[in-house]
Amino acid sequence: MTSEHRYRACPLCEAICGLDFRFDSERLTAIRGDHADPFSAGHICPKGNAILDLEADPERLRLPQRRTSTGWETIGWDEAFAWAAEKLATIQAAHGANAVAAYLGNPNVHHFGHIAYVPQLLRALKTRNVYSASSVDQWPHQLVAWAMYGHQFLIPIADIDHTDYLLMLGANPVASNGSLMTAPGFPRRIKALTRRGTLVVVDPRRTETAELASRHLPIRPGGDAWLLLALLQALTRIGPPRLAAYGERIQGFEQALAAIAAVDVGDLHARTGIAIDEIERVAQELYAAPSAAVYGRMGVSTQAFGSLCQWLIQLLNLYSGNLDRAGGVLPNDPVLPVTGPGTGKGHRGLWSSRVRGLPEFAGELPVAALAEEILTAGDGQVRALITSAGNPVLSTPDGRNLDRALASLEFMVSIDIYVNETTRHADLILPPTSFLSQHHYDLIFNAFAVRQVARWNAPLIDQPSDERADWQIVNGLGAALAAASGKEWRALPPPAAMIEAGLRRAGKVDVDALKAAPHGLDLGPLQPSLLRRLETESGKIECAPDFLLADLWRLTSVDRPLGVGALQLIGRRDPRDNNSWMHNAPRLTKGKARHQLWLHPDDMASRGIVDGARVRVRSRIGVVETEAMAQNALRPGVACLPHGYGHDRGDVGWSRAAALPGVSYNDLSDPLDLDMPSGNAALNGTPVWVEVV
């Protein structure tokens, strides 16, 4: 028997940990961190050590399964590609090429076998029912991005290993490692910011990184927004801009200032339960500070207000002077770029959805809107769907009525490795091989990481003769589809190819030598390169986009009255969840639940109920079951669920995700709760009513 250590950054979150591979005589035995991984230098969450659950998982699907009137059979890959194709060529022929949808889950970003490859076969589709998980988490982020500063991935990073001050809304790294700020261990790294400088966390709930904080301000949901305007109205009491570094590089600034200043936020504790004071001493601190950086996430994107939020947050860095500065935040300039000529800078509005009117975004439409594109009936209906690597009906709004839209399609194609609570609708399932045995390089999380590094994924071990890889599964269902329809289509080369390929071209890395760094490369801190990136018409950055100021119109205008006995509902995450889509491995599941509905004590006391009573939660599109918690971790008048569970959905194939308890958060969300700028769905702050069972 030989033992033998492989290395590989790890692929289930956004903190790409480098892993050590522990093999005897080629059986992966265990699972640590790697601590010659130069930029995540040993740490490994939970989820790292999951892949031994998954891989080894009875559970899991090798081989394409097609659904029957007594269940699924195992079919060849060929005669799978064949009858896919032959459906959905047949379908769009009849009913034109929106007919077809496709959605693509949260995995799609984290393989290069998927992301790389999927664009060519919905381009061979021409369908404009395209959804994804991004419309559910930050579209806000890159519609902002876009508009600022010309490409939806020109997105700031905050410095947080150098930056002496952090102002942090709407996130908990600790728990999620990280998201659109690649940083693996951010424990250590908090640790060490709160040594030098001050973090200051803005969160409903006294988080895991609140634990952690300098100072937590426990705001009231969706009241960021106002918080936000109230610091850069103080910033202008307190001193000039600091715009000297940006030279004539800057347009509107003034006009967004002036329509922020006339706003009124007299009534701001209200709105967002925090004293004047102390958003007063935020603006100080921020002004003050050697460095600072503002920092915004999910519980800030997927609010009504989550596009006008990340506008907000810009001007902060950029008022404060520290937009594009080391200390501040600036976007990486990756190895491999995800910016540039020919990398899909955006647009916006160049159509909407059928039923709505939702505009599109960066050629998607919003995910809340696909159930409805499903039902109504009429020209351009949609009449089968792709999904790959996604389970909508736990991670979208109303899931319960999409769970009912999947049922009544004609025709349903999943590439996906379980049946879920998603792909049991489908009437194929093509599973991808394990991705231990693909090359992989991160393009996504490597440009949003803190510091300049690279890592070139090689095989850890022999894909199976008879199982295909996600890019082969794209490659054959496109080339199938192509004959069908009597289309041309050009099959990718392997994802070796592809990124030799795109770093040689790139040429930022001398690729030899990061083949041969079997741990990756440590390349250096972040760099200023906004200004010299901008790929805006004007060539500066526009402060004032015409749809945010409408937007910013549309906050002070609207107001919608909470209801009587409503709490406000939030989501939350745990380290060892990951979203819906692991939780058949045990190691992940074991242990304490965590699955409960989280109420303040006082809020509890109120409406008769104990701590582990079964109560009833209701929202305005539908009603649950679950077991409440006391928790005095939340502010009053919030409610706490996690998101991804609810598996119990009958004919699911994962024994396990479908014993836990739970329910999904998606079941209580509301589809016409949107961020309109962008269509992000607005999930953060979902009035509720809650009772005893």
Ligand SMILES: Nc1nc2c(c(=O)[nH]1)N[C@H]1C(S)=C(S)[C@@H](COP(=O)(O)OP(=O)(O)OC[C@H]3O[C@@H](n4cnc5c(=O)[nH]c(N)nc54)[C@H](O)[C@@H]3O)O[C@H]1N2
Given for the second form:
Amino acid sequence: MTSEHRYRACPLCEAICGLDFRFDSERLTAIRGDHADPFSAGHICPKGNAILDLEADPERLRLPQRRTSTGWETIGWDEAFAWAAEKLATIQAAHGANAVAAYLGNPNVHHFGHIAYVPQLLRALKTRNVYSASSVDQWPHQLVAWAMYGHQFLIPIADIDHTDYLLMLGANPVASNGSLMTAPGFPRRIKALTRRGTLVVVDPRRTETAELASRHLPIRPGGDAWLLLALLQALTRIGPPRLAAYGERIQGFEQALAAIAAVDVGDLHARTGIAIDEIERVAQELYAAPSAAVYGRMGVSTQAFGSLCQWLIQLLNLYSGNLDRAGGVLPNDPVLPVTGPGTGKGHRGLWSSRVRGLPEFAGELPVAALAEEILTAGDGQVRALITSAGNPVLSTPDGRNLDRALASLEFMVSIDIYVNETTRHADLILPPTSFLSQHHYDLIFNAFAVRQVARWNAPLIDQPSDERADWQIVNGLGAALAAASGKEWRALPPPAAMIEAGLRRAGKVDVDALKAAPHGLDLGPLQPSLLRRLETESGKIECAPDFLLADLWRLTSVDRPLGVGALQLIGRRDPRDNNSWMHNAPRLTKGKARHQLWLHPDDMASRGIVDGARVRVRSRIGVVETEAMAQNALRPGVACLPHGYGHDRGDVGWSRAAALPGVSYNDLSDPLDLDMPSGNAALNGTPVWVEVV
Ligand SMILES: Nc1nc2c(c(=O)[nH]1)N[C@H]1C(S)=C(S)[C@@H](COP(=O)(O)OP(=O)(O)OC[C@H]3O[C@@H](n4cnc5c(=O)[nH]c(N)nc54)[C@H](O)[C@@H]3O)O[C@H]1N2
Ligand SMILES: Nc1nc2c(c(=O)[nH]1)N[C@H]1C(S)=C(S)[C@@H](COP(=O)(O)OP(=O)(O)OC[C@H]3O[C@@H](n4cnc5c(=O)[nH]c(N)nc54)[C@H](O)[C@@H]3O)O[C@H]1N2
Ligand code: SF4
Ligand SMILES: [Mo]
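Right, and the form predicted in complex with this ligand of this protein, after the form predicted on its own?
The next block holds the full complex; its first chain is the one shown before.
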């Protein structure tokens, strides 16, 4: 028996850990962290190891599946492409381009064969009905980066390995492995930070990250905008803004500060749940620290004032002189550029959604509007849908309604490896072959990494001759669509050629050396680059975008009373979950169940709920029943439920997942509850009423 090590980055989350795949006689037998990877240094989480389960899962699809009246039948690739193209072309010819919608899920970003190819297909379709998981995730970051710095991906990254002071809001990287901050191995980095300086975590729950922090501030869900405003107001009392480094390249700062100073923060303690002297102390520390960074993620993006929070975070980093500075926050300037010429900088409001009039951002509409666009009759109604690597029935607000909407479509085609809660409605599923057989380069996560890194991931196994890769599926669909509609289609070359051409054009790294480095290359710490890369029309940092100033007014004019007896629902991530789609993996689902609704013991006592009791959870949108679990780490008044559960919907194709207990968070979340400037869903903070069944 011959044993061999082969190396590749993990595609399952943003941490892009280097993994060591062990093969015995060409059979994949074990997966370990790659200790020779200069960036991840051997880090691996339970999901990395569960790639073994994904590769071996008999329920994973390998060949095109057509839905029949009794189940699914396998058909040939060419027949599948021709059928899908004929249906889509006919619907567009009869009802216009917008009658076909597209939804792109999270794994699109993790595979070069998706992210570099799918846009070509969307251009060929010319539809305005494009949706993605970004609008239940990170739109506030992208919108604020676009408005202030001129490009949606010019996002400053917290320099976690060098900063003296990190204020972290609404993120739990010890469980999630981080987001918009690619840094494999958070516990190690956080321990080094708290030895060197201070980490303050702002979160309604004492999370795994808060446990490692210097201090934890248990905020009221949705109180962050008030906290951030109060911090900025406190800074103006402590000392002058440190703007010298930005010279003439900054605009609107005084205007922004004046608008912020004019806000009456009222009863701050009631609004945030945090003591006033704690807020003052954070402001003092932030200003005094030799270097400091403020970072906010899911918990502050997916709430009603997500964009306001992200804007205020930028202003705090500016005021304290930490924007674009080592030890502060600074954008990565990656080897393969995601900003600059030829990249999509973004735009806003060039068109609006048909039913609710929500503005587009960067060519997409908020996914919270997808169901109504399908269900509302009239000119421009969505009649067909393409999904790629997504499961919006579980991952977007009011999933039950989307479930019903999908059942009413004239045609649906999904590029996915499973029959999930969403793709079960498809007429046709096109499953890509294993990522292990493909060339890959991380376009996005290298650009959000806390160091300059690069890695060419070469195939580890051969592609079975009867299977198709993601990029081949896009090319196949595109060519068939062109044939059916009389449009043009220029097939894109394979990933290896695309990556090589991109790297040579960028000219930042020795391509042959990169290819010959199976563990990837470390190219050093982040360096200031923001000022020379600004893409705003003025060429300056825009501190006072009018629609964000206007949103201050929304914050102060709308008091949102919770309702008698209501709790605020927030989410959580467990190291063994990956959004909605890895619950068929035995390695991740054996042992104790973890789907329960967490409640503070005081809230249980006042409702007569005992640990383990079956409870009914009600929101404006829906009702679910699940088990309650007492959790001291929660702030009273808060209920906590993971998303991505609720697989028992009849005909899903993952039987192990379907047998798990648990309900979908998004059967409770409200599609009308949005961060208005961006249209991002406010998934956290939903009012719910909980009672014993
Ligand atoms: N309530 C609540 N809702 C949330 C969140 C939350 O915190 N709370 N988080 C949100 C966030 S951050 C995100 S990113 C979204 C995710 O939302 P989605 O992207 O809609 O859902 P996923 O669960 O990631 O589903 C991914 C799908 O891709 C498929 N897949 C996996 N690998 C591949 C591949 O290589 N190719 C193809 N074609 N398919 C593949 C899987 O089978 C699965 O069906 O959920 C959001 N929803
Ligand atoms: N294990 C695991 N890892 C994952 C994923 C997964 O599903 N499972 N998904 C991946 C994806 S797609 C993403 S985008 C990232 C997300 O990565 P993170 O941004 O770290 O996301 P979460 O772990 O959901 O952490 C959000 C935190 O916000 C807190 N929170 C909720 N509401 C509020 C609020 O109003 N204010 C404040 N300050 N905090 C609040 C929650 O309690 C929670 O601890 O994780 C990625 N990694
Ligand atoms: S943290 Fe886990 S899922 Fe994320 S890249 Fe590393 S091994 Fe993969
Ligand atoms: Mo995400």
